[in-house]
Every structure is written in C-alpha cells, then in structure tokens.
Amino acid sequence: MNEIAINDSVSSFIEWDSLLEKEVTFTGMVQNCRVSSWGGFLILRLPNYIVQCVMDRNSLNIKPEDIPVEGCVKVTGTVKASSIKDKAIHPNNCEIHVKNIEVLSSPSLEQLPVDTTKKELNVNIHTNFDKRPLTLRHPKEQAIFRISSVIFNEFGNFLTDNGFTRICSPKIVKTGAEGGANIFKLDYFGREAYLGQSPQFYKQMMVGVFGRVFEEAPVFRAEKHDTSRHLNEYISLDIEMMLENGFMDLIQIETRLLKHIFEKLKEKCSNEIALLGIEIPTVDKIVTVEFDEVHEIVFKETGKDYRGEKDLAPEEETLIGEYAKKNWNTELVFVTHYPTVKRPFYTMDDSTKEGRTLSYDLLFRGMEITTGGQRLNVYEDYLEKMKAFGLTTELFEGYLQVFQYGMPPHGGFGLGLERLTSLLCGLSNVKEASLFPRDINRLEP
C-alpha cells in the first residue's frame, strides 16, 4: 500500500506575472509552428491559454521543422515579458523562450484535413461539422464554447445564490410536455416511451417541494426542419418558481439573470470577446410589449400585415428587434400575452384578456431565446383546459397528481443555450454554437 500526498492545487490557471524570468515546464498541444531561418515561434495550446514560445535554432535540442502541428509536446524555457498583438494568443504580455522541447505524440496523418493555424477557419459549415474534433481546436471555435461555458456556469451560479435548487429530471418519459408530433419515440423494454421535449412537468412538481428550482440539460425535438434557427437536440436552461406577483416575477428574475451573465462574460471572457470582435450588451432596463401591439407596430412601421396571425413570424421578430433598438435603446424585448391557442395547455389564461395568456417570449437581437409564463396550479382548471385542448387525462396521470396534492401559483421559463450563444457571438447558424450539432441530417461525429 502506498499513501500519496494530496496536492494543494490542481488548478490549470497560471499566475504569469509571478513567473517572469523563471524557468517553467508545460505540456500542451501545438497550435502552430512558424519556422524561420533563426528558429521561429511555437504556439502552444494549454488549458485556458494559447502561449507564444520563441525558438532559437542554435540553442534548441530539436529542429523546429520536426515539431508537428497538433502534436503534444513538453516545453521547458524561461518566461519573458513581451507585447503580442495577435488576439488569439493569451497571455499577450509574456512569452516562453524555449530551451528544450520533447515531442510526446504526433498526428498519424501527414497532412491534416483542415488547417487550424490560420486566423480564420475558412471551411464550409459541412466540413466544419464533419471534422469537428479538429475544427473545434481553432482559437475562434474555442472562444465560442468558452463563452457558452460561462453562460452555462453563471446561469447555475446566479440561481443557486438566489435560493434556487438544482434538479436533474428524467429524459426518458411516458409522454411529451409540449404535445404534438415533434417527439422522438423509443422502445423502453417493450413499452413505448419518448425522449423528453422539456423538463416542464418535473420542474413544476419540484416547485411543490423546493419552491424554486432550475435545470440545465438537453432536450429533444423531432422537428423536420433544417434551418439556421433550430436544433433537434439542444441545451435548455430552465427555471420554475413560486410566484408572488404573477408572471412579471419571471421577467424580473430573468432580467437580473441575464444582467449577471453578461457582466460575468465581460469579466471572464474579455480575450474571447476581443478575438471574436463581438459586443456584450448592457442590461439596464426592462421593456415589455404585448403580442397584439407587436402586430400593430410592425404594420404601422412597414405596412406588413401580420395582425391575423396567432404567432410571431421570424420576420416580425427581426422587425420588432430593430424597432426596439432604434426607439427603445434595447436589444432585449419581452413580448407578453401570447394567444391561448399557441401556448401549451398548462399555461394560465389572462382573465382580463380573452384568448390571451399570462406568458411571454424574450426576443434578443430579433430572435426568440426564451419562452415562459405562469402555469395553472388548480387541478380542476387542468381538467377544463385539457378538455378544451382535446387532451385525455390518462396520459398525464403522473403529472396531474401533483395538483391534487395542492400547488402554489408558479411559473417558469426555458432559455436556449445555443441560441443565446449564437446571437452573442454573431454566428449565422445556431448549429455553430453546438459542439456536435444534431439536426435532421446529422448523427455524427
């Protein structure tokens, strides 16, 4: 038996200023190797950093030409102050003057199928996804998912700090929360089951337990469209909570949540923001507009008449987003009171507005990123609403029982991680904000 001492730190964060003029040894992947007559530059990819290393051919133990891109190397050298203009390199105020390089592994291919050493990836979207294990190594691809990671983490951090309990709900379910045909069927030991479209039923149940809950997990939609706005599997950031002042409580907390996330992105992702050349908005106001009012604004401003439609068309979302930025100085617009016929059966109707619900969509930069609202909380109201929707209660017995036991006024929302990331990063397709996107055509890698 061997007893091993526990390390004081296992962190991969580095205090670079404290290492100036000191010898260091790092193991990392070769992002690029720019060879010159005198030696050249080795760009080393470490966890959290892309570091510039300077190679002097006369004092190096290996020929720079023998260092493979995407090989793994162990580098020993001295940290020196520097001023580096390349935004992909971080830190940009120091570099490593190399003394020794040990090649630990090399790619098995003589020539990689995608060149990740250029400033821009310059491949079409299909090649990007086909060669995803390689293309994700490009600095700009990395930046997208570091931003996504901070959004994911800070969603949970904010909610935990504000009295929410994290839950993990099943993804194999007996029935879909959203209804309709956009649900994946599977064989569950000879019984028909489905992949969860939403944690909706479970997060409502857990409001009766904890009062405030959240979940960050994949959801599945069997929608046969192939657009730049949709995925068949995506990460849904969900909350559900007891309401004291109606569904406006949700709008208040989502505003505070996004304000927190955006501030943390500016704090933690300044290098990624600069590399991508993007702008993270400041959240300093709440703007709400009712669904019917959006139709009227779009008609008045453009002459395009959507006033008979029961939902907002993508073009309308874009137009109202442009209008909000110009006239209300905001990129975030809460559109409230959607028609009953376009909301799930568990959505509470507005008793003062016939055919309208206490629900909302949050539009960001002209695209919906959140759907939320107040839910029914009385058992008899569910029976009445489900009858009106032509739904039988048998399929929902496990869900409905919670309302027989008593439930407080409550509501919640779901925020799409990939859509928010895509819009923040200025991507043309939401699939680019998914590590390994799943759509009607893609099941690998």
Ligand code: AMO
Contents of the next structure:
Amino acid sequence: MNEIAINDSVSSFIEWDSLLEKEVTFTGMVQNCRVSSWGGFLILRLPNYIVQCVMDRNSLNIKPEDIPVEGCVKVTGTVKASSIKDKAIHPNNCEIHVKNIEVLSSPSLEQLPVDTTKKELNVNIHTNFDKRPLTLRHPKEQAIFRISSVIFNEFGNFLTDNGFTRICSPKIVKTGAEGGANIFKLDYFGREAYLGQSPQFYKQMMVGVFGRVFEEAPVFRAEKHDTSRHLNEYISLDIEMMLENGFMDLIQIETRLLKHIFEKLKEKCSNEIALLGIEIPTVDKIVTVEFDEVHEIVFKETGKDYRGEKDLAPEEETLIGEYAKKNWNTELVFVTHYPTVKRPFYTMDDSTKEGRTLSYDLLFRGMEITTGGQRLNVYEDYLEKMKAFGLTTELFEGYLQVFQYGMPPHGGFGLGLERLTSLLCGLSNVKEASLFPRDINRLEP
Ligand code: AMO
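Cool, the form predicted alone is there; where's the form predicted in complex with this ligand?
So here's everything in the complex, that chain up top.
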C-alpha cells in the first residue's frame, strides 16, 4: 500500500508575475519554432497559454533546428519581463529565457499536411475539417473554442446561481420532439428508436420536479441540405422554468443570461477577442417585435412582400438584423408571436391573438440563435392541440403523463451553441464553430 500526499504539482494555473526572474520547467507542445542565426523564438503551447521562449544558440543544449514543430518538449529557463506584440501569445508581458530543452516526442510525419505556424490558417473548409486534429491547434481556431467553452461554462454558472438544476436527459428516444422529417432513425434491439432532436419533453417533465432546469448537450438533426446555418449534431443549451409573469419571464432571463455571458467573455477571453479582432456586444435593453410586424417592416423597407408567409425567410432575418442595428441600436431582437401552424404542438397559443403563439425566436446579428416560448400545461389542451395537428397520442404517452400529474405554467428556450459562437466570432459557417462537424457529407474525423 502506498499513501501519497495530495499536492498541486499538476495544477496548470500559472501566476506568471510571481515567477519573474525565477527558474521554471514546463512541458508543452511546439506551436512554432522561429530559428535565427543567434538562436530564435520557441512558441510553446501550454494548457491555457501560448508562451514565448527565447533561445540563445550559444547557451542551449540543443540546436534550435532540431526542435520539431508540434513536438512535445520539456523546457527549463528563467522567466523575464517582456512586451510581446504578437496577439497569439499570452501572457504577453513575460517570456522564458531557455537554457535546456528536452524533446519528449516528435510528429511521425516528416512534413505536416497543414502549416499551423502562419498567422492565418489559410486552408479551405474541407481541408480544415479533414485535418481537424491539426488545424484546431492554430491559435485562431483555439480562440474560437476557448470562447465556446466560456459560453458553455457561463451558461451553466449563471443558471445554477439563479436556482436552476442541471439535468441530463436521454438521447435515444421513442419519438421526435420537434416534428418534421429531420430525425435520425435507429435500430433499438429490433424496435424503432430515434436520436433526440431536443431535450424538450424531458426538460418540461423536470420542471414538475425542480421548477427550473437546464441542459447543455448534443442534439441530432438529420438536415438533408448542406447549409452554412445547419449541423446534423449540435450543442443545444436549453432551459425550462416555471413562469410567474407569463412568457416575458423567458425573454427577461435570456437577456440577463446573455448579458452575463458577454461580460464574462470580455473578462475571460480578452486575448482571444483581440486575436480574432471581434466585438462582443453590450446588452443594455430588450427589443421585441411581433412576427407580423417583421413582415410589415421588410415590406416597407424593401418592397418585398412576405406578409402571407407563415415563417420568416432567412433574408428577412438578415434584413431585420440590419434594421434593428440602424434604428433600434441593438444586435439582439426578440421576434415574438409566431404563427401556431409553424410552432410545435406543445406551444401555447396567445388567447388574445388568433393563430399566434406565446413563442419567440431571438435573432442575433440577423440570424436565429434561440427558439423559446410558453408551453401548454393542461392535459386536455394537449389532447385538443394534438388532434388539431393530426398527431396520435399513443407515441407520446410517456411524455403526456406528466400533464395528468399536474404541471405549472412553464416555458423555456433552446440556444444553439455553435450559432452563437460563430456569430460572435464572425465565422461565415456555423460548422466552423463545431470541433468535429457532422454534416450530410461528413462523418469523420
Ligand atoms: P429549435 O429547433 O428552433 O427549437 O432549435 C433551437 C436552436 O437550436 C439551433 N439549431 C441549430 N443549430 C445548428 N444546426 C442545426 N441544424 C440547428 N437547428 C437548430 C438554433 C435554434 O434557434 N425545443 C425547441 C427549443 C425550445 O422551445 O425550448 C427547439 O429545439 O440556434
């Protein structure tokens, strides 16, 4: 038996300022090795940092030429104050003057298929995705996924602090929650099952237990078209809660949540924001506009007449995004009261507006990032609505039982992590905000 004291030797939080003029030893991956006649710069990828090491050929145990890019090295040297301009490097106020480098491992390929040492990755999207384990190592790619990671964490932090309980619902399900044909079928021991399109039914059931719940997990959509807005697997950030003042509660909490996330991004991702040259918006008000008003505004502004349409065209979302920025000074617009026929059966109608629901989409920079709304909470209302929608109740018995047990007025929303990340990072395709995107043509890596 060995009894070992717990220590923080594998802690990766480094207090650089306290290490000035001290000798340190780090293990990291070689992001870049810029060799010159006097030695050169070794750029090392550590957990959370991309640090600059200065190599003096005369005092180094190894020739800088022999250090492989994407090798793993153990470096010993002294931390010195510095002022580094390269935005990919952080910390930028110190560097390591190296005296010893041990190469622990090297890539087995003589030549890597993509050069990740350049300022820009400069590869097409197919190469980017084909060589993903390598291309993700580029500082700008890393920055996208650090931003995504902070969004994910802060979503959970904010909700936990506001009385929400995290849930993990099944992804193998008996029936789809969102309707439509974009559902993956699978063989479940000889029975038909599906991959979950949304945690919708489960998050509603759990409101009956906890009052406020959230989930951050993959969902699956069999999108048949290759578009820049759709993935076949994405991370859905979901909440569901009891409503005290009606569906405006959802708009209030989502706004506070986004304000929190954006503020945390500014605080925790200043390096990534600077490297990508992006702007994180300030949220200081809520702007809502009704679905029918959007058609009217688009018609008035452009002469394009979508007024009979039961949904917003992507073009309308873009136009209203531009209009909102110019006229209402906001990049976030809540479009409310979508038509009943375009919303899933669980959506509550607005009793004061014929054919319109208590639901919304949140548009950010002209693209939908969220769908939300109040749900039916009375069993008989479900039966009636499902009948009107031509749905049989048998498939949904596991879900519908909760409304026989009593459910409070409630609602929630689903926010697409990749949509939000890609819009914040100025990416032209949502797939670029997915580590290993799944689309109609892609199943690996
Ligand atoms: P909806 O189907 O509108 O609503 O999805 C919610 C949000 O998820 C994102 N999204 C996608 N992102 C990438 N690829 C896709 N194929 C894709 N489809 C949707 C969008 C969208 O706004 N159950 C409801 C939510 C609710 O009412 O609580 C639902 O899933 O950002």
